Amino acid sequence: MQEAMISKAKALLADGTVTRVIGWKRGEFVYDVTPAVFESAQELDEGFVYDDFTAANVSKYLIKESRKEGKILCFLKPCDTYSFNQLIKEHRIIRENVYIVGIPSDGKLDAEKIKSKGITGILSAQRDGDTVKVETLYGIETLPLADAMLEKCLSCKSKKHVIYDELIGEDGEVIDSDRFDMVEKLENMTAEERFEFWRSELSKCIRCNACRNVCPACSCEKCVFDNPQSGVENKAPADSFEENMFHIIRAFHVAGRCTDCGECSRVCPQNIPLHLLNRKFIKDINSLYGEYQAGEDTTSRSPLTNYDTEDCEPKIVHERGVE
């Protein structure tokens, strides 16, 4: 796949369709793969990477890149296209300045999950059916694929690209996902159990803002948490209330707009399952207002920003909450 992508990028650069390419480059470690912009065939040959550790969604980077001179090529996985569509809907990306090549994805590996199995000194990782072979400084290790894959990929909602200019490979379909299973498990807990679960998780937060910075839905030019006049300026939380409210406020802020890309949980250095807050809101919106998938198109309005005579009454929401 990497060779096909580089070949496509070179061709589009050569014929003037695009002036640059946003892709990924390797960092210090084999699993340290981050977004990068390439402007020549030589740069692509020297640095472009696409492998099982290439998980980052580049959609948010296109907010700024689409405002620069010339058209930029981006490669989008199916889940990424939902974020791209949502950003178009919110007038954050200039569509005509972006050339999209859709690429298939069978899920990405999670280096942190691999390391949690006691595997260190990772040099490479290769899938072999339902297992993953990891080459390390100390030899070859093997583990089940499910134990090495990103959580967001284990509960993937779609293999279908919802926007593209052309595809590499075949397009997939929307999947009957089990992504709300953990949300239902939390809903079945008592209020005290849920409180303890989230207190345990959110107390790990170090306020690094990685979740906010990577989130495609968090695209405000000036975040309230960066405003010294807001009273909630970015800082270490003074108490557990502030610790909780940062993530709860952020989840409310993206409700109805979150595409469930899972980037927030992927980049969290404390491994907090932040996506579960967003999935709770998605599940509630589906049950109260009807099925809705943010980013599925560029024209529909979120149920939370659109009035319909069939909307549920506040009384129903309140009674449901009491239950």
The other form holds:
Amino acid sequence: MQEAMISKAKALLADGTVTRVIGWKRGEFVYDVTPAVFESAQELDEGFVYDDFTAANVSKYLIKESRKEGKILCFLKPCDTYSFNQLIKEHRIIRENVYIVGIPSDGKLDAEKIKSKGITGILSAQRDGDTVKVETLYGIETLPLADAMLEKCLSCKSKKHVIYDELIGEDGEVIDSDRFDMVEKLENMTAEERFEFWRSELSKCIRCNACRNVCPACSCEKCVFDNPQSGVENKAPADSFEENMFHIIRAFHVAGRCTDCGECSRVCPQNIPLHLLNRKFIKDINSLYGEYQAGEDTTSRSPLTNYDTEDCEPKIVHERGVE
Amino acid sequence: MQRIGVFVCHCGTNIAATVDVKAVAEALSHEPGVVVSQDYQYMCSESGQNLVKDAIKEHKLTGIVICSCSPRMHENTFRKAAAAAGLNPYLVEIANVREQCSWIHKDIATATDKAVILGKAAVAKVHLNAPLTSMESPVVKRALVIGGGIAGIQTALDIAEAGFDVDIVEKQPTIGGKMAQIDKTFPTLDCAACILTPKMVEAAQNEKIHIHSFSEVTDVKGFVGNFTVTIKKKARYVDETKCTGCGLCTEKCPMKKVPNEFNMGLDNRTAIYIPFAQAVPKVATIDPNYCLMMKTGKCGVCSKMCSVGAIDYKQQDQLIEEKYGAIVVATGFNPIKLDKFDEFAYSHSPDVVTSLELERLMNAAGPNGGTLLRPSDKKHPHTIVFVQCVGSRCDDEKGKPYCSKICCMYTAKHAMLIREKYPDTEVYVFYIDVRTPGKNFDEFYRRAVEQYNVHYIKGMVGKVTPKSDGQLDVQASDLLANEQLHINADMVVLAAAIEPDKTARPLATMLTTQMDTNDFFTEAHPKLRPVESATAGIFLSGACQGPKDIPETVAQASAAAAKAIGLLCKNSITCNPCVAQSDELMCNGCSSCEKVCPYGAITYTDKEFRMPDRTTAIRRVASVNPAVCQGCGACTVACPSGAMDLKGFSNSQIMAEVDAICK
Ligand SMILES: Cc1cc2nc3c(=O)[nH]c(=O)nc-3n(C[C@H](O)[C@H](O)[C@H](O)COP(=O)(O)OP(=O)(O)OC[C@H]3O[C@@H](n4cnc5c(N)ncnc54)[C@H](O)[C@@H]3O)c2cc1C
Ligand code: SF4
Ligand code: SF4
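Alright, leaving the form predicted alone aside, put up the form predicted together with the partner chain.
Entire complex below, previous chain first.
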């Protein structure tokens, strides 16, 4: 796949369709794959990476990149296309300045998860059916794929590209995933249990802002947490309440716009399952206002910025609030 | 440094009986910035206002907090007082310690605590108030009346009389509403047609009045003085401008088996029809569900008959857009469906009818030409039982909790008319109690009992059973005689409860007006502003606001017209300066605000900005048209970045209030 992508990129650079390419490059470790911009065939040959550790969603980078001179090529996995569309809907990306090549994805590996199984010194990872063979400094380890795959990929919602200029490979289908199972479990807890669950998760937060920085929905010119006038400006993680509020405010801000790309949980260094907050919103929106997938298209109106006579009455808050 | 004055009102005993007003004034005097804190018996009275004005001057106040009734009641009063004393009116805050405190609490200690907290919140807010100046916005000198019943007609006539253009949008092919279906009217028993049809003609002939019949309002944008309304003129497949209403087509149409809704389905009409002889406009309409030409492509008789070539089977719905300064809602009512009242056998026997059906059965233009005949065998009925309150004053969800108000009177009317015309007919009326307040109303009812010997029986009918001989067995209880009755009746007439038209709710949404739980439109104040809605520029006329008879409907219709005229007379109106504003530096241009703005006040421009990293960037940013914005605040909540803020209700002001309350 990596080869096919490089030659596609070279061809598009050569015929002048694009002037830049946003892809990924490797950092210090094999699993450190981060977005990067390439401007020539040579740069591509030297650094362009696409492998099982290439999970980062590049959509958000296009807010800035699409405002620069010339057209940029981006490679979008199915989940990334939802984020891209949502940003188009919000007028954040200039569509004309982006050339999209859709690429398939059958799930990405999670180095943190592999490490949590006691496997260190990772040199490479090879997928083989339901297992993953990890080559390490200390020899070869094999583990079940489910133990090595990112949560967001295990509960993948769609293998379909909702926007692209061309595709490499075949397009897939929307998947009937089990992504709300854990939310349901949380819903079935008592209020105290749930409070405990979130307390213990959110108290781990070190307020590194990684979730906000990676989130394609968190694309405000000036984030409320950076705005001295908002009253919730960035503060040291001194008070646990402050921390809990941070994630709840963020979940509210992205509600109805979050496409469930799963990046927040992927980048959280403390492994907080942040996606569950967003999924709770998505699940509620689906049940209260009818099925809605943010980013599925660029024109439909999010139920939260729409009103129709079938909408639930505000008293639902009270009804749901009673245990 | 802020210098804030606090004024706590007793409202007679309304507040003072449950709130220790002196303690509130004392407590608030220690709040930051408060330099004077006083209480007074009636702050809204002239001397109360003078107290406020004097304090503003004497203490050089920079802001005032009035702890009193709801701001909807007297905010304006105190704003004016402040302005008169040289303080910007938007530096006034009201702490509602009446509706939200004294009226809903019993315990003095708790109510006093709460009043203090509400006062503190208002003080915290007024610290952040900024002086605001109002703008003016022009008034379009044209009114829209939605619904062409007697209410809509009267309102339109009055507005036109004052010299303004007025459009009536009526969803039926003709104006007239329910009154056109009624036979004679209480309390004077004059014939409805004789008093209504001249008004319909007057409306049609008045050059200031434009009737859009068979039309609906599909979209409303804008605000008081400047509404933009989209009206859908539904295809009637007849060119209104050509049709002369000669009616030849309706005679020749071969499709004669269409239930006639004007006669409540008691007889049939043709597929092309004019609802009744005095219809306005007198224009034919084709019912596409029955028209043979439209269903099978074979027929075209009407088109051949029509000498002016008015028939157009290909006509399409047409959307027109028009601007109005004022809108009057007059969508009226309908009797409820009786499918949940199986005990009265309405669905099982044609001889069980509703009162409105009886109006048609008795009407000279009705299915029997005015002779009262039983629907089943067209025989003269000798025993008729009336059942009142069918679905009215009902405590389960089968019916309505309210009294429909008109049924006692029209039932007395029906009973009397029948006894007058057919003295050999026995008439029974079962009632819970008879409610006939109103000028000459009780006299009217007593005439039915005393002069016409109508048998009024206090009690409810339990069951109506159709018998094999065609008669109806009416099983009822006489509560005064304490006995069970069986009456062998020829006909049963049900006084069905009335409810607002089903289109009223979506219309209320379009108009952003309020309704009560029964879908009647809510007036701005139940006593003092009965014909205005809470939305500026939208007025209420007739039964859409609550059950009403014709005299009341007409009175309200003229009152609504007077209010609309008052508005249309102005060249411009002062706008509310508490409008939204977006901070361009923070705006993402995401369109969230534009999507939620019910008034279409928000537009976007691409602007060049110097960015913090010293580059320049073209960014899409929101801007609010202050003349269109109504200050509802929907956008400020939708805005993810906090760029949108509402003057007078800024995010920081609201947070300050919340903080003060939680402290
Ligand atoms: C059986 C019966 C007998 C009665 N007898 C008497 C009597 O003897 N004396 C008396 O004083 N009162 C009587 N009344 C009461 C009287 O009918 C009402 O007071 C009167 O009709 C109210 O007038 P209105 O214009 O408010 O409503 P309506 O007559 O209901 O007129 C409303 C009009 O608005 C139209 N409309 C509704 N929704 C829309 C929409 N969305 N867009 C456009 N148009 C719309 C309707 O088609 C209708 O034409 C009687 C009522 C009944 C049911
Ligand atoms: S406050 Fe915002 S949403 Fe409300 S009318 Fe003004 S611009 Fe529109
Ligand atoms: S919602 Fe806020 S950020 Fe979005 S366009 Fe409106 S003002 Fe700008």
